[in-house]
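Presented below, as structure tokens, is a lone chain in the form predicted alone.
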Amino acid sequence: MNFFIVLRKELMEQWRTKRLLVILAVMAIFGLISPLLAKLTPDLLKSIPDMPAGLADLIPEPTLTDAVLQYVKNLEQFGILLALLMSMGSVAQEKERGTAAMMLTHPLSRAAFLLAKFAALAVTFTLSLTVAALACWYYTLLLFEALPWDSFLALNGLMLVGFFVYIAATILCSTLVRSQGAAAGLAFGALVLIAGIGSLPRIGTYFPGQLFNWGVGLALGAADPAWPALWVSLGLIVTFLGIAWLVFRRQEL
């Protein structure tokens, strides 16, 4: 049993348990409604009864910038949450049920076992974000104007790297413990820790959150490159998966 067989098994399991459809549907919905929310929010605010005179005139008209910001805000929040929810039981659940020990009796390395878990989730998130991006681009074209394809593609690529960081971190948390509940608690703590450190003034420029800001700048033609955040994010993915492998290879199943 090699890496590709396990990868196929993971993808089939995601399909049968509807996890793939859930991720795709949630991200596609937010891809669709983000430009729509940006377009309609000012009108909804103006329609509030008993609004003070003159206040409605202060609400600016929606622009392309609002559509992009709404899209990134929604996908960042719900994408990270989905990365945590869909990854937290990836290893712990297998150990809890005993299926990990059964699979590893075949000619399958523990590194390949973990990498297949990560790769399957990476494929699912890549597919789902692609659908969300297409939906957002089309509705933005209808409601505002066309976004440049190259910069919008770069925006989504940077967001995808950010999601991969949280997937890798959650797989590590799932490897450290033997129950899905403990993995969920640990993964949530890791999410808070990464987000907390990323909010610090100087250190934050090196953390995954900066990738979303860089992507917004690229999409709107006012990019402020954050290469250090990209290299650190890629390094975190490798580090998290490497630590997970070092821990997993010493665990009794």
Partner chain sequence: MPFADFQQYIPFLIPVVIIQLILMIAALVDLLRREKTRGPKWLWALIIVLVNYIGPIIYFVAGRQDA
The other form holds:
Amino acid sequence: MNFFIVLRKELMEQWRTKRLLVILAVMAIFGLISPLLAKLTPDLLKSIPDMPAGLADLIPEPTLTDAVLQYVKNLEQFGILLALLMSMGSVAQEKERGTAAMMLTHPLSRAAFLLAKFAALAVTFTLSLTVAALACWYYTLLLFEALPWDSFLALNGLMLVGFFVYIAATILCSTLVRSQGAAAGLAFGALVLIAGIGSLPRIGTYFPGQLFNWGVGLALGAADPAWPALWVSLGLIVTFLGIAWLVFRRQEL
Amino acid sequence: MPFADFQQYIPFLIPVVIIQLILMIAALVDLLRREKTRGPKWLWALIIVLVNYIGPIIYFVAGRQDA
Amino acid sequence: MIQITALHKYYGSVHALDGLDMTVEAGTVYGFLGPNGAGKTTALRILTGLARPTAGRASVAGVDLVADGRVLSRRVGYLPEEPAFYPWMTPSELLDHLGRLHGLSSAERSRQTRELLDLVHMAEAGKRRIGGFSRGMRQRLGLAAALVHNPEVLLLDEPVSALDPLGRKEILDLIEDLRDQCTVLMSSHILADVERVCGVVGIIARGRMIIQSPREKLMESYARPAFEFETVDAASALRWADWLKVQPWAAAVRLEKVVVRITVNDIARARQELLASAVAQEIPLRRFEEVRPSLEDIFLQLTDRETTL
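Next, give the form predicted together with its partner chain, keeping in mind that what was shown is the form predicted alone.
Every component of the complex follows; first up is the chain already shown.
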């Protein structure tokens, strides 16, 4: 099927343009340094000279919780940033350069063209987050204690769904406009919007941001399930890609 | 906390440094083989080598320009 | 092979195509001529399915365009005016990728890749990144890419306009060689190129077909035979031109310093009398030439008429 042929091309592109390398390296580094930072931060604070003796005693000893919080905080921030940076050109750049027109005069449906973009980014992010998770798990084991692997796996799965939402949103933005710069601006706006709504008290519980909180809870054994947020996130992915397809199908290239 | 305590964590940083080096080398190789960049080449070379860790990434995201 | 009826395409208030009719028979090389902005590219983009017509019908190889684009892409090859590629790919990888999309087997793909790269003289560049390629190389690679699936119909948008004379000759030779394999529709605003390779010519201006006819027939019915002289001095050229103007077999006389260009109604008589009169009136000639009527004369004649209407 032609979807897999384009997916092969997209993955080759991720590799050749070093996009895969960048995502992998960024995530792996944060996987490694997050537990390390959690371990060292209190010591670093204490080592500040002239720290009043009483205050130094107030700084708590680092725990497993700190390691997981660091990991999720760093990967959420940089994962979302990468999702935006690596997806913003996906469709817009091909329209800008004329390669989309070139490829689509051969037997290739526009649905397959779009879906392959998403799939390739999904594969890259999955691979990179797996490496980051292994790195974090191993360092946490060395510095603190073993994390329960099943709930840590669940945490990473939830983060991945969160990233997919942002990838799909950015691909949609990239489809709507003709230039990469415009796509970046639009996607950044969408990101702020999703984060903004996500931080509102009641509605926020239904938004992808909640996935990260749920994940932390899971990994630390204090599960506070946010199933609605998961369903909404999956729904958003499908909706964004669906709209992108409806728009792209009618576009003249 | 004495410095010796920190020393025991230095081995943990080795993988991080290796990844950093891989990124830097990949960026430099890419820069050398590329005909056009956004802005002067020497400036990108400096950014890649001197700006720790994010230098190569900035280059990959913003510096490359394809003919 | 290609049938276009009353095709309209509006971009806002701009009428890129304004009721275009066109018929391209199977096995011809059709030259699609017209000034820039006449609607050639729009027509080709509609034929490839990249743009949709506002109104009208178009079919290629009996397949209606609006109905099914995917069937069409297997039978049509398209070379855009500025072919674009992924800079990180190599020509071999590109042709292999396109071959996959067309469902070719692994053996077919490697054979096709080799043959096509040979055809467009890129065998030695097959493993280099496309990113650094020159305009001419892109054009040749674009032609190879359009031929991956041995299409029945080949659509070429200004295939040689951006090339230097040598590159132009190479591509035109290639197009000539393709004549036996497929139907070619080639757009151009450069008449000499169309004159060289196209058997049928359609002239379009402001989104409408002005005339469509086999090249030879067009030449016969529109271009009058002409002669060109160069005299040694301007005075004798003027004297002779005055005499020529009143001859019954002369249609028009144009004088440019020492060069006299005369179009004639009666070629046989003109051949007899022209040189004889030059001798009789002692006109010192530097050059005497029977000029082949060119497509350019016809083109200007026809597009002029269209714009003055």
